[in-house]
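Consider the single chain below, provided in structure tokens and representing the form predicted on its own.
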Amino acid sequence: MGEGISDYTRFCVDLRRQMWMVGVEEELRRLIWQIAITGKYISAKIHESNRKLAGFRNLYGEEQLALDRSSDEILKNQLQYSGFVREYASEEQDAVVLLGKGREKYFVTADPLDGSSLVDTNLAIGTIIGIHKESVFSRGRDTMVAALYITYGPLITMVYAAAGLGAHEFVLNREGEYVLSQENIRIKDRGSIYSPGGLRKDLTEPHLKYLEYLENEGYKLRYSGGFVPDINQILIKQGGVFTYPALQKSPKGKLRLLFELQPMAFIIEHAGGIATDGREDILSLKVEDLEQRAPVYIGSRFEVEKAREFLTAGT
């Protein structure tokens, strides 16, 4: 090992040590760490897929589906042998999967590879995880104990939040360790960027007026089409708003409550932001089925509350 690398790692705080320092309980620490490590295997699968796609764009549709399924299998198998997970619910599964023997402590939800359609363009994508203490068919505020997401981009980063213990970012270094990058991330009450999903022609009038307000206020448009990188941008830039609203033809929006919205709302709230469907907090919505969707406004307090004003005006 070179001297520079040795000096670097000597002063780094790795994921397991940081979770112990902030007070995450042991079983949850071990589960979060194992999921983070699983992200390395998924990343390797993504790189393998990109090599196959080079020069063969017509194969992309099939390769994307295989990549989604492979990521789900990698994650499910790792969780099954962890000894901590009773049930697993995934965007790639038709029903909740029993992984344990019925005595395990945690229930895990996953979007194994959010934004996989962006792989061939080499944009950042990610994995989204929710960790619950009881059945996922409830309100997130009643069941969630932790959430995390992994971003596969120029760097592989992981952000986790555990109940009452803040949101923290880690970077995967050259030695294969997740090391602390930012502890107790806090987003500002008001930001300067907005990430709006949905085609403009399909927007409702109140939402369109809200976007026009942001544009007139000079907000900068930042939208990649991937939920993980867009939320990560708001978190790391410490402010702004992401929205995928109710559309005229899709009043429930696009994003799934259980797999995407709950975990990100949990993380953003632990960083000082808020997340709503335009009226109610995301974490106050009860999950009725795995396919349940909801509109979302998530990020800095000012922008999200301003959206609520536009959406509830005159109702």
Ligand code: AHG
The other form holds:
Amino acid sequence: MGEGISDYTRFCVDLRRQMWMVGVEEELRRLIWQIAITGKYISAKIHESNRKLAGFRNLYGEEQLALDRSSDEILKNQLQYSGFVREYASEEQDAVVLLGKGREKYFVTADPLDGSSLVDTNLAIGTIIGIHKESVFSRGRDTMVAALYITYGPLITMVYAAAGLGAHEFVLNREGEYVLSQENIRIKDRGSIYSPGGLRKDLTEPHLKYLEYLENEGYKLRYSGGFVPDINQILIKQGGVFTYPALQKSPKGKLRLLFELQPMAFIIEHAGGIATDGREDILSLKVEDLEQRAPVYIGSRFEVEKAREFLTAGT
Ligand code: AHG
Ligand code: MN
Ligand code: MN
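So the form predicted on its own is up there; where is the form predicted together with this ligand?
Then the entire complex follows, led off by the chain already shown.
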């Protein structure tokens, strides 16, 4: 037996060691680590959740659950003292928050708790983080250096991708360590599941035809209503497509470009998949403001390119 190291730990690769091994630079390693640890505090909050509405509204006018706000507070306070974060933009904040002294290296975006309306049903929910090297009001492809999400489900898992260094999954173990479970995740060019967001009655004709195509091809419908577990399923099952499309009354769909779509697009691209708004790559879209939404087709190359065919037919 090692010097007090249990066999279980000895053969595990924990998050800090894995990031060092794949070559993530030191300050980014420490920031990703800090955020992953915050996931433990948010998870504790979920387990003690009082499930009462906070009585607040965010800039989208949505009722905020106490959990959304407390998760945001926990995250912001942790990042405030990290020494690496200059600005913090969050789905729960009305504007970008200056956290540092103006010289720190990173700009962080957060959906502190995605799918919080599912807490009562005990379905999995998550935290979505984007890490940028400059102001977020640009194209994700130019500003992003890393992204991660934490899934609060039967297990707490964390997936991160750092620029050019792959996408990797960790599981929080009994000792409270994040242990590597999947390294260099790759999704196949074609999968077998699809997650169709939005109501059928609100869908546009080309998108309806696309869904019919997938159904005729025998794709299995997998949709929990939680963006994080729905994307995580496509990543871990190594294929498939998630879509929350343009709707007749909301041509930009529902999901937020900065807080939800950019981080997932960054991670999925690092696993060999693609993410578009039906035409343009998500990471090529310029962020004009915090509220900006975009339609999304994200996952295996074949399914996303097929969507582009249906959406651009006859144009
Ligand atoms: P949030 O809880 O951060 O507002 O996000 C909820 C989003 C996302 O999790 C999910 O993909 C989508 O809402 C589901 O929308 P529908 O309920 O319209 O399917
Ligand atoms: Mn969300
Ligand atoms: Mn949210």
